[in-house]
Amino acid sequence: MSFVRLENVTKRFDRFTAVDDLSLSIEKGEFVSLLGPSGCGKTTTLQMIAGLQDPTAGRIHLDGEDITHKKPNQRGLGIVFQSYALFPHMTVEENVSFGLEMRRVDRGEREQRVRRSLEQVQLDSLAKRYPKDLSGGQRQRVALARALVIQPPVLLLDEPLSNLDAKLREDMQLELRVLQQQLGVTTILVTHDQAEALSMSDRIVVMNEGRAVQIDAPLTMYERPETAFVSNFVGKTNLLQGVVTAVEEDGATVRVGEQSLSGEGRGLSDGAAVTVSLRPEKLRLSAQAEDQSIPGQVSAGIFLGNHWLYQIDSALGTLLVSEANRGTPPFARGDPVHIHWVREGVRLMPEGAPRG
């Protein structure tokens, strides 16, 4: 049985459905990310489990047991928020402790288990402290242990990181997903950062418009999208307009323009109009032409550390390739180039799957 169960969940405001109709399955110590763009209901979702929202509709079940209607002190969940939420009058023991206090715990397993937590999120040196004297960093590892510390069977993670500068939270996303897996605590993540998804997650629940679009594995979710709204939102991508002109086992030749190409896809038949997903990563540029190839011109490109990605015109239009530092020189406006794939790298998508 799931750890978690969300049961055809709904909430309305009025005669606006943040959530509309949702169901999930989560395992015990799994690492789920709810991501969307803003307003797609993924916020509302976390907070019907975390009890500070009634669902209009449905039931959510935590370790078999029916909590849809229970106070979120009777839930003992621990929950991390976007603004950290810590007490600025209290020391950073005195805030991580704060919970255990309002249990009940006796002193001497209090100290101890807020020791604890404190070492396990590096700041046990710190103690002392006030969160006032501590950077941004420091303070999301004293809310992370504060949730940690009463030894909660969820934690659920509103958007924890967006406040961090961007290498802090790139840092902080591996430590996190680090310490997860230690503890093994089942985990929630809501956020708008595809690359956080990806980088964290066990699986992904991608939302929009208060349903859950597609719930895969974050490998097969950004390598076989089921969706253009799901293939354009998690990871870069080139969405082109295309007819099939021949069915085949796995996918089908289509025709874009004047071009034809092969690519992997399902629930496809001849004629019928499909979005063509090409990854700028999966497209390759060389000055000869191949097999398989196109030809085209860089109108733009910028340096990424680690990657160039540039702009090309081409007879499919103007799309974006993605090519590794290698140290060589780069290509330059106005390069005459050819346009490299392969068939594993062309994502097939009938037009009339729904787009999110």
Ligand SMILES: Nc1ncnc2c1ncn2[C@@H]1O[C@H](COP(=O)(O)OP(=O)(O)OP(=O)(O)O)[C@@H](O)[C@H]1O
Given for the second form:
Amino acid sequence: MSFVRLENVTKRFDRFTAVDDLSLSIEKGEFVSLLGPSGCGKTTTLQMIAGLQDPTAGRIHLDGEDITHKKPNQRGLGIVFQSYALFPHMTVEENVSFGLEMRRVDRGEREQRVRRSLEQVQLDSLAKRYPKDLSGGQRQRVALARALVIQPPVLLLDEPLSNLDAKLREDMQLELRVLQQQLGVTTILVTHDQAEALSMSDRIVVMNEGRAVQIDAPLTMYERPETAFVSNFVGKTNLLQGVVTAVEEDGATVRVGEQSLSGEGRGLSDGAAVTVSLRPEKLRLSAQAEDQSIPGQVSAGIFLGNHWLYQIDSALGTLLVSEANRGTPPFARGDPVHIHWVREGVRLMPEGAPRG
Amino acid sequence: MAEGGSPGSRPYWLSAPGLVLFATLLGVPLFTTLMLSFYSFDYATGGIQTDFTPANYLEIFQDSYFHLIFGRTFGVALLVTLICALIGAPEAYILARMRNPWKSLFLLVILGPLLISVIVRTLGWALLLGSKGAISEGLQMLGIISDPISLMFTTTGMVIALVHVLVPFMVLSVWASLQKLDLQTEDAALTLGASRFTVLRRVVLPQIMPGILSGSLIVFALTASAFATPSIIGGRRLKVVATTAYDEYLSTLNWPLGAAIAVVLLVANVIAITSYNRMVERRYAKIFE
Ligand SMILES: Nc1ncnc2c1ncn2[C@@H]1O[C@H](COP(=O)(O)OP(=O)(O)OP(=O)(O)O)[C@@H](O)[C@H]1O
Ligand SMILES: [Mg+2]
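What would the structure be for the form predicted in complex with the named molecule, given that what you showed me was the form predicted on its own?
Starting with the chain above, the whole complex follows.
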């Protein structure tokens, strides 16, 4: 029995459908991310779970109880808003204490729980400050402490890290994940950052135009995307258009321009148009030709610390290829190279595939 | 340097014409009023003696008649301020939550009266408040009162008319602070278990308090020095400071006493406003930028 369950949830604003027939089951203690481009209905979904928006159709269950039309102040969920929504007229301590006051927790216990939860997010020394005197990261932690102190059955996070700079964001991702696992709180994170979704979640729901396109664990999502949309949105990839020439068990051979290559995929039929996804790190460059390789020329290269990203002109078009950094730049602009791949690195997706 | 001293002094030179105009139009009359208030008036000849005496001030501070008038003025000002806050703050909040086109429409309805002269609006109230006015007739028709009543020349009537005139200032001021309010703080409070009422009381109200306080300041200052409305609704029977000063000037022709009354009103107003402002700033500087 799943802990949070959305059944065919739909939300329409006038004639515009923001969330379209979304179904999702989340286990207790699971960390699920809603990932998708701006405007795809992530926030709307989260707000329906929180009770801040009424679904047009469908049902929402929490721990076996139907909460579809329950008031937000009866649901007891913990929410971290994108703008943090801290109460500017209250100190850090008062902000965190608010939810407990609403629950009529008596003073002694309240103070103790506020202190403990501020310690959890390492803010105990700033308890008397007002939100305006805090940095972005500190505000984010106050918002988290305020949501966690009420010991909610479910924690809802709406792009909580999007206002932070890159370094702090990575630190907070790790901190948040560790804390979530310690507390074992069921968590739903909204994000449009695929790296964040990949690094933090047990499962990812990729959304597009109000629909759940694919629901899978991060590794599966990355390795076996079912549509071109997912493969392009989750991680970097090279997308090529091809035609199936021979269907094989668990895959097919396809022709892309003049080049024939074989890869893995489902739902393919002879003569059908396919999208071929080649991840930059699944490709390899060398100076000599081998079998299963095509020649090309380096047209640009950038250094990214732990790896290089090259842009190669080849018979397959312009491809991105990444090479691990081993201390010396392996190729320079204009160098002739050969691009290699293995069959497992080639992902085939039927064109215009239905979702899911 | 050729062009008017160092570059740092240029702004002063550039604003000099404005300053001169300002000084002439405000400073000079203010100064002559101040001087005038120390002169004395000879009732026998009706002439103004240019002696220099604090007699007028002593009279104001000792005569219980003036105590009554000043007491009434500031009492009315406080009451009007309070009522404006009670009406204006919810009004602004509801307005801010409306959707367009209703929002723009109602904003216009609220601010529209500011475009009409205070005198015209007050004369309108005089029609409504009289013993044959709509209020009296209406109450009689509903059977709430049996004999006609008139709210003309009463404090109640004056307060009603002043509130009507001044409530837009409160709405504007609260409106401005509502623009800064993060709507999500209300959602946050709600999801933390607060009832709608608690959200208003503990989250919305404290955040719009600066707006209410600065609105109060405007309303208080304008009420305390209001002239048109009190003179039409209150007339001679129910004088306030401004109408008293006016009468000293124009009926009694005791200009020095009138000037002294005006000066006391000004000083009292300035003291009330600055001390209030200081108190508010001390309280909110910590919280809001
Ligand atoms: N109150 C509303 N009335 C009309 N349309 C709305 C309303 N709220 C949201 N929408 C529309 O619904 C769609 C989904 O909005 P939502 O806020 O859920 O997007 P999102 O996925 O969270 O995007 P972002 O990443 O930009 O936050 C958007 O196209 C938005 O314009
Ligand atoms: Mg959003």
